[in-house]
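Single chain ahead, by itself, as structure tokens, in the form predicted alone.
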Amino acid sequence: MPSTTAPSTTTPRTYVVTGSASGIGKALTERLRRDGNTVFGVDIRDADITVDLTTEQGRADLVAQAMQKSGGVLDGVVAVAGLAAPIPATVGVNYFGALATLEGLRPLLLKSDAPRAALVASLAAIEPVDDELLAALVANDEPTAIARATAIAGQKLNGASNTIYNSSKRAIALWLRANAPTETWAGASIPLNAIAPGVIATPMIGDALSSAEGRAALDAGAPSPLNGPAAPPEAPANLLAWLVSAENTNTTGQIIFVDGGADSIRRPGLI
């Protein structure tokens, strides 16, 4: 079992970060490397490990390549890769791809003196979900989940497709809460946490951020009284960097909202 005593925080560590080619994953990869760590980035393109996490082969290749490149030992794994498109692949990456990453690389974490793991949920996890899709995800029934997501995507109803993304992020958050305190993770001295970003400033929302009307629309769904309607990718990346650092010895099972205050406004009575 890994030691419960953290090693020196200046000791270089070895990480795997999925979704490393853009957004939060890219910002995290750059941050960890600036701090002197080794990072094996994973993405469908422009990465150290190029795989498609919607497929069983891609998930198997991730584990095999991570094992080969790291020498069989990892200090941290961060499942950032995700899609927000109203398509079935969003389910494949956001939920099943994240689980395959964390569960598949856990044996490599067990060989570290201070193993850490984290994933990216979303403020969208508090939005309406599709109950049938969520049930299939929680049951880890990928064929049924993909079939339901396909049906939702084909409905062409206003807002209906958003439930694919919302459901995938709700499910991964529920998985995190259920699994972090178990013998598999906490019992093996592996803190497992998640962040839940609100709106993140990326090229995708550049047009919305450039106008008062666009910013107001963003703020309506994700009100952010702290520093405006969108956070730079570095904000959630910096929190992830701490969560998977040797410094984090007792924080586990947490879903930390990085949303400028949106969750506290949307759900003021929740403790």
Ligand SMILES: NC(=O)c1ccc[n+]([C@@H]2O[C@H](COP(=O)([O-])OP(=O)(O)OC[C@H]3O[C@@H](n4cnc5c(N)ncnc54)[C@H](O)[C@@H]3O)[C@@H](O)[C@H]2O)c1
Contents of the next structure:
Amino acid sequence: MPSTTAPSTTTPRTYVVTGSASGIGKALTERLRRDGNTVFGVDIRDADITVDLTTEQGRADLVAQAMQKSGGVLDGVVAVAGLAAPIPATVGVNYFGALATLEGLRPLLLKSDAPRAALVASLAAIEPVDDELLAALVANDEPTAIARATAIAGQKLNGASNTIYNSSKRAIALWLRANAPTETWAGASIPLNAIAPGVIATPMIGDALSSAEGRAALDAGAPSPLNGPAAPPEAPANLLAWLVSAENTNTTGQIIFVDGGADSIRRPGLI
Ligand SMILES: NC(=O)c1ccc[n+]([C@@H]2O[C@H](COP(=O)([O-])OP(=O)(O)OC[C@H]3O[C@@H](n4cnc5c(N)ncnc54)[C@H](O)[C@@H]3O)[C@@H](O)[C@H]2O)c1
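Here we have the form predicted alone; I need the corresponding form predicted together with the named molecule.
Zooming out: every chain and molecule, the one shown earlier first.
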């Protein structure tokens, strides 16, 4: 069982990080390993645990392999893997894959004396959603969510917004807020937090960043007065590293924007 006294902040820890092959997940994996920790990277390619998080089989394999490789104990789990394309697989990995990662590996966290969990939402969670898709996601109804995403795939609803991506990120952020303070997480002494990146220079948005028009569109949605647009992946990775470190004893249920100030510009009245 997790202890209630402050754990050592220097003891090497064991983590699972999804999306470890690229971008933010890769930067986080490298940072945690540099700090002397053990990380089992998870991805659809080039990983310690190679699985497809859109499938039931892949999600079950993740839990089985993490159990086998870690000996049944994990100190931290971070769900980073994601897709941005307006396709059904985006809800499969961004929402249901993240949930399967966190819920599936929670029993291994319970064996740690300082367990921590985190996920990656997005500034896109504040953008327009598809109401029908969001309702299916919040209800954890994957067949209905995939059917709705299939119906709207490729369409640009609500102006230029990618409502499949936005809905997946809104839903995972709502899940976090609803679940972090419950018996299951806070009651088990597991801080559970999210980050919400703005524009991060990773392969996910490489196409948009490569043209002046794409960069202008990103800047319009995510104005970044602090240190300019397109932060390096180390910026969100370093925050994630702290959120899942033993030092984080009392922060839970938070969605921390790593966006150079975009959220405070877009939603100035929100506290
Ligand atoms: N880059 C940004 O500007 C930005 C902004 C907000 C949020 N995010 C979020 O950050 C997270 C990381 O994105 P990134 O920018 O590092 O992108 P990325 O494309 O560099 O990395 C995403 C990783 O997820 C993996 N992945 C995708 N589908 C998978 C599947 N079915 N099973 C297993 N692994 C799978 C990919 O293989 C890849 O390694 C995502 O959740 C993304 O939505 C990114």
